[in-house]
Amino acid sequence: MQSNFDDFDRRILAELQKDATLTADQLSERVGLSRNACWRRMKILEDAGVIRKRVALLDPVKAGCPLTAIVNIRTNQHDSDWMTRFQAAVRSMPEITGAYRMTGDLDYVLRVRVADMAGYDAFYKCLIGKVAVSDISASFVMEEIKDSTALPI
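Supply, in the form predicted on its own, the structure of the chain whose sequence was given, as a single chain.
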């Protein structure tokens, strides 16, 4: 689908990434299309899976989870049973806001949101209780310089 994006599709996607609550009338006005043409394009983008869902982005401080930890995980186990258990553990823990299988020295990197160090300690104990890892370390974010969900369209 991406190779078929034209300027209107890109504008629609850019505007929706800024504010998914825009009405079809507001969106059509911003991108320079009629309401119906804009709605049709949105529907095509949704049906193609380009637009996966529309969500509300919360302020992590006001929501009670201001501390971000970047957790690095190494494992000596790479069999499918371990991977299945690890993926299930990751999906079951709401503190994990991002999980990535990596190339290079690390096996996995997690982005974790918690209230404080005690919250991280509880998270850590829960994770290692669910699945064995050979090494786990965390770095804590001191300042968030950029945190965006918007893709470069």
Contents of the next structure:
Protein chains: 2
Amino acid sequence: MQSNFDDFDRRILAELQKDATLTADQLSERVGLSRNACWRRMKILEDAGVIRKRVALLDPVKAGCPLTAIVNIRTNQHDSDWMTRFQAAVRSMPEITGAYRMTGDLDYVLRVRVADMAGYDAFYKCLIGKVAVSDISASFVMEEIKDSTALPI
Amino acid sequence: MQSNFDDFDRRILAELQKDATLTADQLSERVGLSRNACWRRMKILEDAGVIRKRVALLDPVKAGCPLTAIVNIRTNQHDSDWMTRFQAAVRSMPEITGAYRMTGDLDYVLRVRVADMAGYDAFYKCLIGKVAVSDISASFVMEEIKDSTALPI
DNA sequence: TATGAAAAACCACGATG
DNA sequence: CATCGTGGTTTTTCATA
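Please move on to the form predicted together with a further copy of the same chain, as the form predicted on its own is already shown.
So here's everything in the complex, that chain up top.
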């Protein structure tokens, strides 16, 4: 099954990544298939897990999280116990909207959303209270040029 | 009207950030309000732009973009012409799913989604063909510990 | 293409605090 | 007097036959 989409699938996915409220009817216009064909393909893509879910995206400013930080973390202990605790900490903190273990095995990058600098400070204290890190440094986003959930398909 | 949510609004937003397909009925169960009260608040939050849109999220592996790169870019020219061209380049490249100008005014961070290393190489060549950068370095994501679109509310 | 069931998209009234 | 809940209506979409 996996990854053999045709152009129709790709167009369906592209549209739904922009707007998941489209009805099968509206989709069919944009994609160039009948309503039912669209609906069937959509269902297949959902059942196959290509479409993971549909979510609402909020305005960060209006939702009260206008400040984004990119946090670089380095550890010197790469035992599995530390990693488990780190993962648990990451999952428990909703301010962390992205957490990536990078090539090199010692480096992590976080994307953190907070209200302001005070919010970041509180986050920082909370984090280092949960796990030990040998080095941590944050940069702050001055301007969000692009922030998309759409994968290139 | 801006940012005075009460707990009900927050719970509605939290639920819709997890699953935007919930009906007003289902929402009402989880939030503890009547169907119509939920619907009314949802509409207000939409009209106010707190809810920006609803989108489908794809599985990166199944959609054929399993490799994520974090790209650090430095420039020495901060004239507005360079910035305009850089922004245009960023917007024109769908592989770039995030682009942030960081504190310091010379540094940019990109999040890039590609199929594999060959895909990254093609992306890299394309990017440097469009804008001049004085320094560019990529790290690759070994493990995605968390990747969420939900803001902490 | 047709169709029954469901949900969306509203409106209106009376109650509540 | 905002906002709740209840209970309606009409229209649209779903999900299949």
